[in-house]
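Next up: just one chain, as structure tokens, the form predicted alone.
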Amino acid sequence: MSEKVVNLEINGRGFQAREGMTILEVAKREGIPIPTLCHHDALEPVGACRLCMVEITHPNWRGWKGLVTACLYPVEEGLQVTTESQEIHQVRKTILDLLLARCPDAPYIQKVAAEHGVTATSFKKNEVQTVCILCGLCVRVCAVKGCNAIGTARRGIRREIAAPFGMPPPDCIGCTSCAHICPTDAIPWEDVNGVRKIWDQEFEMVRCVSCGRPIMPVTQLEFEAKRAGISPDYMTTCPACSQQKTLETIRTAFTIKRPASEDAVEAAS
């Protein structure tokens, strides 16, 4: 069964796209820019940061139209769709107004709002320093994960994203998910001596057995072996040192062997 098409438009162009397909999944196909902070290819959309809001009307709609967030609102036949305008863009600068109150010494925060024209915060700037923006990021790629080993906690102003009960967070595995995919690296964690530290713990590394680099912490390997059903030994070498051996053996499969029989003919000669 052929996927259903549609056909809408983005600033006035034409488009195609597959039914189901979001307004953010089409303009990112087509190289239309749309600002995202919350939003990760990786993971379903929320819609929590609201950045990627859009103009919408359809014309059966005499003449409504409404603001939406393209990570979420689905394609539609004869949909109109403008990313850019006064009103969304002082939407857009509105929302990064609050959120460099809340963080106003987080760097990619400060990019993001100078790009929009916000180079102050016209809000009490928050008193707690922080650098966490609450997209929530972190916690649904730990869930997706099947750790879930941070979450929300509190409510309104005091709203923070932490471990159980403030303490280290038992079901984590070390694998730094979270942090990388944090956009404004509120997340600290660092390698040191074959030991990782997050979350207020510490975790022993995985040596290569080929070269001794660090792979991944021992908690991380037992927990993605187990889930794969395969033995750990398998993911005891670093991405180097597979590669290389991968490529060494393809050069020896495919190293052209004169016959024995060439051999003896010319050692006779």
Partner chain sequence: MRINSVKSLTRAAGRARGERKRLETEVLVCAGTGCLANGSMDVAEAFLGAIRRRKLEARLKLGFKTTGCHGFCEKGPLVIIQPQGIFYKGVKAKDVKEIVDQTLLKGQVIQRLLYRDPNTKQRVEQYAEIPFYSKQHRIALRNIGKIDPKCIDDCLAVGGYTGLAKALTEMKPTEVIDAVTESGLRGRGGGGFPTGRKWKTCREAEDPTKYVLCNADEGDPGAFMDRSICEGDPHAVLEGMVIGAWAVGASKGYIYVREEYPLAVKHLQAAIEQARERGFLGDDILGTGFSYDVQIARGGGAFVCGESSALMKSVAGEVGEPRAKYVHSVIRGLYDKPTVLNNVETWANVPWIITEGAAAFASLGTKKSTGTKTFSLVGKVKNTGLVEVPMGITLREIIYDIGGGIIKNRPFKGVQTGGPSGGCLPEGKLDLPVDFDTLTEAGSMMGSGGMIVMDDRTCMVDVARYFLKFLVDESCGKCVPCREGVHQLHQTVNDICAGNGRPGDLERIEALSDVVVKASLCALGKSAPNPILSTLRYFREEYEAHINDRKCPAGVCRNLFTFRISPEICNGCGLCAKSCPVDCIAGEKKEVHVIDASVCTRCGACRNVCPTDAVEVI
Second form
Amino acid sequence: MSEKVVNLEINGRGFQAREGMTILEVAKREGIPIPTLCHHDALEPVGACRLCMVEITHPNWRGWKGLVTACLYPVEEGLQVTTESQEIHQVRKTILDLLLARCPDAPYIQKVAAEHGVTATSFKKNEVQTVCILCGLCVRVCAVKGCNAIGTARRGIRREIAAPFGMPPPDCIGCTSCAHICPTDAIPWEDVNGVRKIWDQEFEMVRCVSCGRPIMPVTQLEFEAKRAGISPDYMTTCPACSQQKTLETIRTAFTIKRPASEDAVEAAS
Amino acid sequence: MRINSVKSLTRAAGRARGERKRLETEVLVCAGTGCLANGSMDVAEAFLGAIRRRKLEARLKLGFKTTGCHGFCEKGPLVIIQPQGIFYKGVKAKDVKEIVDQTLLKGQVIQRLLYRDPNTKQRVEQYAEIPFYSKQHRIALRNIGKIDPKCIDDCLAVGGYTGLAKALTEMKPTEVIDAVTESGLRGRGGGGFPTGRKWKTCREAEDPTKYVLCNADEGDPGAFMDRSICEGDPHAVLEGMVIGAWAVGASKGYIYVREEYPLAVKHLQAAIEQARERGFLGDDILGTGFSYDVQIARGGGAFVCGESSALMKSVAGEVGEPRAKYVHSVIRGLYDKPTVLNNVETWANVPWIITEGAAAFASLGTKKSTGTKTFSLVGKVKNTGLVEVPMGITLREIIYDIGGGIIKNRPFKGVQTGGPSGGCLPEGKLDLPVDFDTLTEAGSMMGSGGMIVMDDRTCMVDVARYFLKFLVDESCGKCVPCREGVHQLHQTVNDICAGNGRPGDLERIEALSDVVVKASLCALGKSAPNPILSTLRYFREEYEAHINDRKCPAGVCRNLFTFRISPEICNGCGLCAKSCPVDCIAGEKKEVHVIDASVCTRCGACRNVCPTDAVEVI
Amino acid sequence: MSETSIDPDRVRSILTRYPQGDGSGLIHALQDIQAEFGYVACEAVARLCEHLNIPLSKAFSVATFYKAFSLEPKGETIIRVCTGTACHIRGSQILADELSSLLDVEPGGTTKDLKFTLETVNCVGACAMAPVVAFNGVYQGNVQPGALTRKIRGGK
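Could the form predicted in complex with its partner chain be shown next, to go alongside the form predicted alone?
Starting with the chain above, the whole complex follows.
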């Protein structure tokens, strides 16, 4: 990212930002709320949900005014941004209204819509039951993981998130990142008796060598170890146990006496 | 036979012209997609057979070739005999013997094969005298129909690649850009962005790797200008692209062609190979040291790939999803490199501008829309086909003078321009000059040049529904307003057409359209409500009739009308009964016929064939 | 549906036309597979993905995004009704409906006996002869309702 600093205004207040930052990044830093559905700080923005639309007045193009997505628009010297206006609210309300028609039963969408004053959709409800809003976070996180197991299928109103050819995805490692990042819990998964089920596939879990609790699927362990360039053996302890182990090591090395209170807590649990 | 200098190009062109001059008569058979569908290959083979058998080549110093589209597709297969300029239409293979005997051997014109003006009923002998052609001004289509597109020598004979030679040897890249800027050329693909400015920004972009692309993904339904150019004069497109590459400093490019255009792909591929062989493409073009090469990228069938960022994704082998263009593709385009993308017609204009000069181009058309524009004039118009006219001509001149008016002289209702992103204009707008800005102001747009004429039997609500359905199918589905919003618009209009419209629907449509326009990610979504907004603007009463009276006055929406044969008008000819696919029309010859409404599917076949207009909509 | 078995040699001969590891060849290679087998068969696509070094999910996205590809085998005769604007206002919807009820398939579908696939296409660029119907790529212009019924019944 460039080191050049630009001056911009958001809602009448002046800010400085590094060139290349987006409006959303600057607003977040300054605590100015802009609603989003398809955004995650760790992932490349795509501008799919359009909820983060803000109004800009462009310094150059003869004072051009218009709506842009805050998650994608790069800040520029002299840019003026308005994050709230009647027009912006109308756009956000309509988008949530449309999403509520798509997913009438998604609690998260009901909640966000209600926050924007939409309690019931004014459009025709979707006949197909779904809670997926097609924000694409799952596909992007899967790509960042390096798996690319799932993707979009088809287009337009028939677009969906899918495993290739509707079969259990061969590249899936069972990490559940997709399910965890999903804002509407649209991707079902479960861990039962040391076996994980997701995307119509079962994954055998590795158990912690200390406590015996399931940590992660064998496939994920092998994938992560290979990516990190370490032996899988280093990863066979669960986070809690490995923290415990580290503490033990430090204590042994520095012979710090355990405080009595900690023993009491452990005994109680 | 590589051509390594301007001198050797001049010699090659001279040789090719000499070959042509040697001929005393030339027979040209149109082999564009339209004529091929009408059977022109059989005609061509019949000619070839006759020429071989009767040794006409030597006897008459006769030349024969198949050419690209002459534009007058409806009358195909077309045969033209030069230098006399005799124009035969609707020629069948069995007519060939007569043409050889009468016209080629005796010099007599066959009356029945001549074009008959539908208004004056006069037979017209000469190509140039047919009103369909006489009002046209051909720049982009300059060679089409005159040359054999598969033969590069034929192209050289009419001055092909002289623009390239001039640009490479007499002009600096910046001078080429200046010429294009001064010509006033604006993108013919729809947006109308000034071509020179696009090239200049790309040239000035820092990255040394640049691309020059051609958009031949003519996706607008009802438009086939680009198809005809790629089929009929592919070298003009290539020449334009090499000139553009020289101007911006690109060494590689792609032509993105629809897979629905197999003939265009074939001719472009052949042209690329010939151009490489002759040294107009590839390394060291015309011995100047400049290198640029082109590859064909076949589209996979997605309208959204006409959008520049989606097209570039598709060229790279990905899903054609547009991205936000806050950084323009001239700065970050294909593979994130500076990229110039122009459409077929724009590229075909470039060589002409270089050879004839920017001023010649700018002198045509209007001040802000210079030059000519190609349109595919289709729908309920007498002469359908491809026309190229100076900008600024009125819609009325195109539809009535060139198009010959409405079929069966029915009342004109509207004209749709600009494809799914455009709109429908009513009779009151017929005298508007056709240029980029006027059409946009009127609520439509130039688009790539589809011009669909509609008569009183076209339902404007159905037209809006048609385009919305198209856009629902073609939306990539990435952003919410386009994916969900256009889908909801379509559902509402569907309900209206089915007779389930509700009061307030029109206001809801307008409110939702406003958000779809403002909030969609790409031009497809932003312009998706145009067909509905423009029809609402000019034909609101038709929507109201559907909603309030449950009537489709045009007789298209099947739930909202019935057909009846007027007993006062019916002359009992029986054509309706013959045309009915469900046999629901009864009546004795010369007596009044009756439709059984309980069986009738309201397909309208009877109404189309009735010579007395006795089939009424009630 | 009986699936044609995919001959690995035919797949291999398609793959050799595309440089290894270059994902930009994906769409063209899928077009070749579609042309060779009449559909983009899963096993052929999997081989292609290995060759081009791209994830199967990406190839699936592309194969389902573009209209040129079909995941299922098509019929012997592919009937494409042009539904471009010019064809639409000259009644192509009636033709599509007629064919749909005659063959008992929705547009995009294939008859159970694998004889016919009915498709609609946005515009074949033969607008001057609207409405146009193409039978295995051979265009027919100015098609009237009723004529199709006769043609299909005759061919059936």
